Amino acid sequence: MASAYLIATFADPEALVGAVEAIRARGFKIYDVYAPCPVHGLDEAMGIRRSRLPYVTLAAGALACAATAAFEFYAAVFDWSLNVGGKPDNSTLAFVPIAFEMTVLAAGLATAGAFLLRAGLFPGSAPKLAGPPVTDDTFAVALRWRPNAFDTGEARLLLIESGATDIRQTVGDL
């Protein structure tokens, strides 16, 4: 069954914000928030908490550096040991540049593959969008509609109250 959606457009962000603070106010849940430009304070009228994405950084980075480390104290102690100039195997101070470097196209790449991942934006996705107008230069918000637990004349109101340009129904999947 295909889902229905109440999309409003506005002309400007400050008009996006006040609505989208109405409408979590009056206790609509909103589905999405279409941009085409970034707006301050969005993500606190919407409740969106703060991203798990710096763990995944942080977590790759560690696991990096570690496993650089541990190769380079194996390659130069164990696998191939060089006695250059008296120096100890156990440089540690020549393992730092290439652990650096390790950590971070780690946590860089690590980063980039879980925003994708869970944005669901891999090969062969389908774009949801609300519709072409909103990837231009207008802002939407869309709201799920279910016939049981939705009041269509009240949000309609909320929505033309807050500023709202343009209001429609679609039925599909975004």
Second form
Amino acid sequence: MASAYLIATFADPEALVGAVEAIRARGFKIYDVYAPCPVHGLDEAMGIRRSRLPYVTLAAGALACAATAAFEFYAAVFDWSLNVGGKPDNSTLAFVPIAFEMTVLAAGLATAGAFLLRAGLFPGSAPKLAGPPVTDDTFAVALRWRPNAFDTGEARLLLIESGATDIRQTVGDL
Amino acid sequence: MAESLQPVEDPNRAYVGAGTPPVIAPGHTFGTVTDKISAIVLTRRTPLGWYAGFLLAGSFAFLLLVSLTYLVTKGIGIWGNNIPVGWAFDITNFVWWIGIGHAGTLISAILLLLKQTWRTSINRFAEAMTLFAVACAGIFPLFHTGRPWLAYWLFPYPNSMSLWPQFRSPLIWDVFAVSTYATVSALFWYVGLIPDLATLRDRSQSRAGRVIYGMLAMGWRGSARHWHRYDTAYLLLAGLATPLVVSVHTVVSFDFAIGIVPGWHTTIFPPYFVAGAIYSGFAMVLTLAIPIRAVYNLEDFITMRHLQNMAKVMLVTGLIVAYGYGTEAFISWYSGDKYEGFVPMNRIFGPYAFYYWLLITCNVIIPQALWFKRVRTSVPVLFVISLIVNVGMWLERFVIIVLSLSRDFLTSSWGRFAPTFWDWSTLFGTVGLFVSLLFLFLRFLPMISIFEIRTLLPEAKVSDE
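Next up, the form predicted together with the partner chain. The previous block was the form predicted on its own.
Once more the chain from above appears, this time first in line as the rest of the complex follows.
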């Protein structure tokens, strides 16, 4: 879906965060911000909500822990109980290490999987770049332009005041 | 070191004093960091030295292939293992390699949670080292089963024999611990690589580079929303890897501690194994970091600060290990059990006493030199000490495994172990495999995390209003 964007680039994160705050304060809606590294304070400036990823981790871990413990109990007590040196069939403590390892395994896979899924990242996914230098040394803010959505002149002025090094309009898919 | 008086913004500085070398040399910008690290990978001309090193390492990896092929055709009788010494070089090598891997996870996960920014320049290749070490470790128990093609029997799956693995056995715990460790380490490493793969994709001059790095980068575009989730995911994975790394060597120690063999049946094993793992792992990171930073001119990123900090970690974990040796000997006397009491006597005066004293020299006596700043700041001396500790930690596992098994309860069942050519060839073969994989990693992936180094730069700092 091709749209028109106004892309402003910045040389350092300090200017970027300032610009994001200024743009939002004036009522413009930011389409996205691009950075070559995580920027401290950008999440708050953009108003991004706290990620719910930890709930996925917790759920996957808890589920795997319970399922593994239950399975070990089933296999060792009900399905095929073996007397090994007179130890009880339900040697609960001995079931802990595997239940723990499976908890970590499931939680790790679910966390990474949920992150990639939610971010729409997969092999072959097109890199919708605001310009190649955003993976090198440049920071960028993108505003999506719709007819009458915002005053381009005012937006440009605001971005220049905030320290943008370059402003350009592009049509494409970001 | 005059330039060390103006270190970059660094939270550690408050605690370690102003004279400490910086974690990154001054004068770098976002652009120079990207250029310097990605150029090693994206250069069109592979250095001749790389080919020479890869050929040498590869020939040892080939020796591993030959050894394992011969093992499969003849059986594990080609090794020196016997009754009573049923575990020997194979399990010694397994524990040694797994232990080496632990430093990678410690650096990448635990130091991340502790906000130790100096970890940033060494975490990537330390994690790679973890993966390769775990791969080498896995070979030993797998082939020691004698029939590696039936190794899947170790996992619970519905089968026509309607049998389940014995979940009360520490060897089965080990299967789960090591396979989880390998998977989660790979995951953590890969997630950490994604932004750097995108950098390589966008800078690569060749079509193949753009396509391959592009597939691997999975469309990463540096979006702030992605970074937000990325940071959360990375922290969560670090939080998971932290208890995992402690659990893995604990479970490895259970392989011994759950048994009743004198010298194995010891409650101090879990913490003492974990400390030993970190000790040997940091020794290996130093062994690798010192030549790599010199060959690739990475002294700007892997500074004296890193080498000194790693030396300090080695000193501390080495002391914990030494304390473990002391406790082990004391408790075997204090227990009043004559079989346990025999263990330290056998180690000190028995037929393998030479190896025990060599172990004490390598692991306890020589590393005490690290107390001196002169030693910690001398790169060649650090390199030699790291090699000595690697050998010492291998000897420690040999002493625990072979000495305990060779002389247990009944004198009539005592025996001796002598390694064969194939024992040695398999050990050196895995070293060759490890170094070969490392060479491939250095050539094709950024050995230092580019995006994390960017966050260390003074210009990355955003002041709080």
